[in-house]
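The form predicted on its own is given below as one chain in structure tokens.
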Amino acid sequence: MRVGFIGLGNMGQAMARNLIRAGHQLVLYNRTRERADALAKEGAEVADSPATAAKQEVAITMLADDNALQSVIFGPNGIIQGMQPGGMHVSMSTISPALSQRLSAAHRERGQRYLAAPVFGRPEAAAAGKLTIVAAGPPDAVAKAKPLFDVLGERTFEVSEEPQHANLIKISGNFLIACVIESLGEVFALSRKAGLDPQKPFDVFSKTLFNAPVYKIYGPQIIEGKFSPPGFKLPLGLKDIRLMYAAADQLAVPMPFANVVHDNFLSAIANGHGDLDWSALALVAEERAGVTGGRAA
């Protein structure tokens, strides 16, 4: 298939790769050009414009919130101009569902389709093809979807005809996300305080209780510290929690507990920790307690 791809971050480089190492023709834009070259030497094509590589088949955006993703879309040589009639654009962004009902409304405008499929999993799940695909919009649009998203992910879910629906599942898994991070950081504080190795709670926890992936995947973090290279930006996650927000708001639901998960990620970031993986929300509750790096300060 022949499929143009606009973003070509951490997730977005790893997720094209793999498509192209499944045969599928890519055509790619990326605002810094040298994402895009370096996948040029494996048979990728490079457009000079998201209008350009919006002529496939199929257009994938993988960019990091709605501004982004609003300016290929609906800008100069956006991907909307390009794009022709029957064309599909799949975004796999984490973006709000008020941009995914505008984005739904605008392609059918133009007689093109559109398809929300977020994405779960961090940069080596992209890498290993293991990612968890969350899709909504029209059957036949998710029907010609699916062999991109077997090759991209291990599971695809499709939850719904209206494709905001996917970007709420998305924003609501984030937040659940941070909650667990959250609640890791203050465990592993209070341990620490006892003199407690985290370790030891956390075994516990993550065999019995917890025994799923998110606990798996950050415990070990936190504990460690191992806050960089981040795979996902302690700002990006503050964006979603932000997401979540908005779409509360909009459907009039408390969310009491977003407030404390929002206040800790500004924490962190007044804090220095802004260029840290998302897991440092866990820092807050350390700082806090008066423990660093597991001794009590």
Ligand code: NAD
Second form
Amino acid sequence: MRVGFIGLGNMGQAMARNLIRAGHQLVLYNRTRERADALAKEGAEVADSPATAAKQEVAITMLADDNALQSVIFGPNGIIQGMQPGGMHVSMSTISPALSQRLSAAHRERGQRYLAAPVFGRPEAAAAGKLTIVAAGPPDAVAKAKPLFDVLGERTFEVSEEPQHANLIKISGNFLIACVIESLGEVFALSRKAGLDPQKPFDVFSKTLFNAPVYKIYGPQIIEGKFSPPGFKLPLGLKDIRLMYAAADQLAVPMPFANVVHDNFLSAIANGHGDLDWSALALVAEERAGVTGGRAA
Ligand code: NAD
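In place of the form predicted on its own, the structure of the form predicted together with this ligand is requested.
Now the complete complex, all chains and molecules, led by this one.
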């Protein structure tokens, strides 16, 4: 399939590479052209605008946030101008349900198709083609994108015909992960303060009640202080909590834990951890407790 791919950051680069290797013809656009040129050596074409990349049968976007996506869609030489009637936009970034709804309407007006397919999984999972994809949109559009999803991920959940529902699930998932990081940070700070190696409680929990990928990924990372290079940058985590907050606010759903993790993300940034992985949220609990986890204070 001819696929436009827009956004070649930590995630997009690995995903685009897998599509090239699976035999799809990719036309790439990235704000910083060098990242696209690197993949051109592997057989992709490089476009000089989002509109040109989006002229293909399918255009995938994997950009940082709502602002980035809006500028690439509605800005000069944007995707909406480049896409042909009947063309399809597969929006895989983590964005607000509200923007997803707006995009759905904007594409429909122009006879273009739109589906939301945000993903779970870090850049290593993207490189291994093992993402979890949450897809929502018209069933025929999801069916058309399925061969691409099968390359990018190991499992695709079709959750709704309304695209914004996929985005709601994605931000809900990231809210849950942030709560796990926060609670692990608190428990490990407690252990350290008591003079107990945090690996001990982690072994007990991760082999029994909390025998789940989210604990197994983030527990060792926090204990070992492996926050750099960031797989998922801390400010992107804050962005997702803000999205959760806005969606909850709009629907009048109180979510007090979202307040807590939101403020702790701000503390992490205020204390100089903004360049680290979002698991560095756990450092806030350590700092409040006056422990440094063996790292320099
Ligand atoms: P990244 O910061 O590595 O890459 C962001 C991309 O957006 C880059 O291609 C950059 O050029 C582009 N961009 C940013 N601002 C722009 C603008 N104003 N105009 C045009 N382009 C702009 O981010 P990433 O880790 O690849 O994440 C991409 C998306 O996937 C985000 O929505 C993120 O929340 C989501 N996500 C990330 C992970 C992860 O672990 N990294 C996992 C699941 C989902």
